[in-house]
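In structure tokens, one chain follows: the form predicted alone.
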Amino acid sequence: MGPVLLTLGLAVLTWVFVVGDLVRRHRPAWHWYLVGYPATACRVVFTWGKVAQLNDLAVAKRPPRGLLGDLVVKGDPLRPVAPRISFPRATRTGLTMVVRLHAGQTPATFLKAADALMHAWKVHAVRVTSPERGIVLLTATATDPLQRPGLASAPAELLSALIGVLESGGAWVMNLRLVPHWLIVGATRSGKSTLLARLITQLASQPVALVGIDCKGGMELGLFARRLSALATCRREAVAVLSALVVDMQDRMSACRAAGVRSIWELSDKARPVPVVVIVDEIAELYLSDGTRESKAEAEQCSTLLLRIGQLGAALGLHLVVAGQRVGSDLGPGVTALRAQLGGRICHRVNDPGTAEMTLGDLNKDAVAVAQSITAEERGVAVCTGPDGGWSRARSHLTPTDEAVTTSRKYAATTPELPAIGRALAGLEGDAK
């Protein structure tokens, strides 16, 4: 009987391990709720006091004193007391805890202890936020949700593009109606070009004019030329395109003024001009000059024209998506002024800390540190800002070049015409001849 029970027990144990592994790989959310969450919650509860003490999160409590006649009765010796923490609450990707701060404590000490909490609880990451005064919210992510991101869904809206998935598991959406202008940075092979291809693919089916500026001879954006209303492949052409857009912007202003409205979105469908999305690949090519007078003049023109579109274009249906490998003040003062107009920020892996600081530093210092921790193996991973001013790690969906080109050709017949830009580029060709 004994060997039979032993064999049966081993069989059951083996079955449990096999089923557990299958559930972990194919139903990670089930595995987390059944196995991961209970184990992690126990670690949080049983290690909180010690972790708080070792990382200066505990406050020394003054011992109570009392009088008994002429005698001073002392209480317990001085000892550290950890702030109160709620029982860990499970989420789909991890768990959350609410900490009530002691008097005099600030969230800054918890931010410094985030790595220690991550190691103590054996989770992928711990995010520290303060939703209200006196409260700190600790959000622990069990595993990296961006390793195998699923295809999220989002409602189809004009000027809205489903880019990928957020670290929270939600959809990563670039909505140009909510955030009209964007800055995208990333080193070579970081996923920047893939993101631009995804954006063009998402916007191709919409009644939107896409204008490309690619001063590397059109090597990147030229692949989607059939769906672009215009493509500038050098800085001279970029000046002509941007100048025509500024003139068109003045016409849109006049139309809004005549109708007594403050944006084109208040005009009737028939009177509303087509929205325009200007996609600039490698911003540095527009700002750097070779020292000649003509080159400097073109760089200054590009800087001024982009800034005008950034300042006035949102209400007039003119949107900027500016991308580059690096963005720094050494490109000129115009870059800093333009950055202030680009409310949406996306930072992939970058080659220098200055670019991450330039992209995210004026919004959140923590986001800069997270962006600098992105490795070369995490292609497509980026730190992005949201409409509410917060930030998150995210990963763009991989859109193969062939698929993006096919989509551009599919919707080529719906490409809106921009006569003013066409005349400007034709004038350049005439001058060249």
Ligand SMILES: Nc1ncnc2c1ncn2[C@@H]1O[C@H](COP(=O)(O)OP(=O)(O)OP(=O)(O)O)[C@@H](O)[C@H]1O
Given for the second form:
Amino acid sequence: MGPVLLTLGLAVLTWVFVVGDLVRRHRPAWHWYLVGYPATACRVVFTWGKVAQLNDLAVAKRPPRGLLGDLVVKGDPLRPVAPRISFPRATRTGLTMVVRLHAGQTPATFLKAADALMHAWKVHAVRVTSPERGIVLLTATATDPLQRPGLASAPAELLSALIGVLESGGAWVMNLRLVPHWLIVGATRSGKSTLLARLITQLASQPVALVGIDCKGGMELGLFARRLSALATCRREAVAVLSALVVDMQDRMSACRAAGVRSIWELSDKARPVPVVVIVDEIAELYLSDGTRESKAEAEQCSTLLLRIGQLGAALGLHLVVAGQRVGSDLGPGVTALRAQLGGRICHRVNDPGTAEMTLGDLNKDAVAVAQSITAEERGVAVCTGPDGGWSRARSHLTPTDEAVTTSRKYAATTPELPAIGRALAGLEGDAK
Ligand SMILES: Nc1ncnc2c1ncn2[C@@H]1O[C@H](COP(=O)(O)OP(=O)(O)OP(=O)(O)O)[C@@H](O)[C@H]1O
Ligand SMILES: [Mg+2]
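Taking the form predicted alone as the starting point, write out the structure of the form predicted in complex with this ligand.
Every chain and every other molecule in the complex is listed next, the one we just looked at coming first.
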């Protein structure tokens, strides 16, 4: 009987391991609900008292002073009490707990303890928010959802692009109607051009004019040449394109003034000019000069023109999406002013803390720390800002070269014409001959 039982036991155990592993790999959500969540929930419940005490989250009911005869003695309070925590609730990607703060406590103490909680509960990350006064919501993510991101869905809207997925599993959407101008930053090979490719692929099917400025010889944006209403591949061309756009912007302004409206969106469908998205890959190519007078003048012109579009373009349907490795004032004084106009921010892996600080620092200090922790393997991972002033870790969807080419060919016929820009570029060619 004994050997039979043993064999049977071993067979069942092997089956459990094999099936468990298959479920983990192919149905990570099931695995999380069946195995990961119960284990992590127990860990949270059993370690909460100790973790709270070690991280100064527990508070003593009695003051840390007492009377000893005529003397007041001070010391460490006895038996501090941890704040009440709710039973962990399972979500698809992790678990959430609600903590009721003791009087006098603030969420800041919990923010400081987030790393300790992450290690104690063996989860990927713990985020601390305070949805209500006196309440802290702890959201733990079990594993990095951006390691194998699927593609979330989002409603199709004009000037809105589904870029990828957020850490929460939601859709990462860039909506230019809500946030008109964007700055995309990252070290080399961090995923900037991939993100631009995704943006263009998403906007290609919409009635939107796309203008590319790619002064690295047009290698990246050139793939989309057939769907671009104009493409500048050197700084001279960029100046011509931007100058024509500024003239066009003034025409739009006059049209709005004549109709007595404050933006092109208030004009009738017939009278409304087509929205234009100007996409710049590598801003440094526009701003750096080699010291010659001509080069300096061109850089200054680019700076002034971009700034003007940034300042006035939003209401007139002119949008800027600017990518670059650095956005510091070493590129010239105009960069700081332009940065201030680019409200939407996306920060990939960066080489120096200063760049993350410049991109996200004026919005949120925690976002800077998270951006700095992006590793070289995590290509396409970035910290992005949302329309409500919040921020999130996210990953863009990789657009392979053939998909880019197919998309641009498919929608080539719908490319809006921008005759003024065409004439400006043709004028340059004429000069060169
Ligand atoms: N979201 C992503 N998912 C998977 N892989 C990605 C993603 N984004 C980028 N990569 C990979 O990283 C490589 C480099 O990305 P990309 O060319 O976009 O970087 P970059 O920031 O534009 O670099 P550079 O500054 O040198 O132009 C891509 O060829 C691709 O293989
Ligand atoms: Mg690039």
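Residue numbers count along the first chain shown, from 1. Here, rigid core means the biggest group of C-alpha atoms that superpose within 1.5 Å across both forms. What you are looking at is a predicted structure, and each value in this text was computed from that prediction instead of being measured.
A movement of the C-alpha atom of Arg133 reaching 2 angstroms or beyond is seen between the two forms when the two forms are aligned on their rigid core. The two forms, fitted on the rigid core, differ between the two forms by 2 Å or more at the CA of Pro107.
Once the rigid core is overlaid between the two forms, Gln372 does not reach a Cα shift of 2 Å, moving by less than that.
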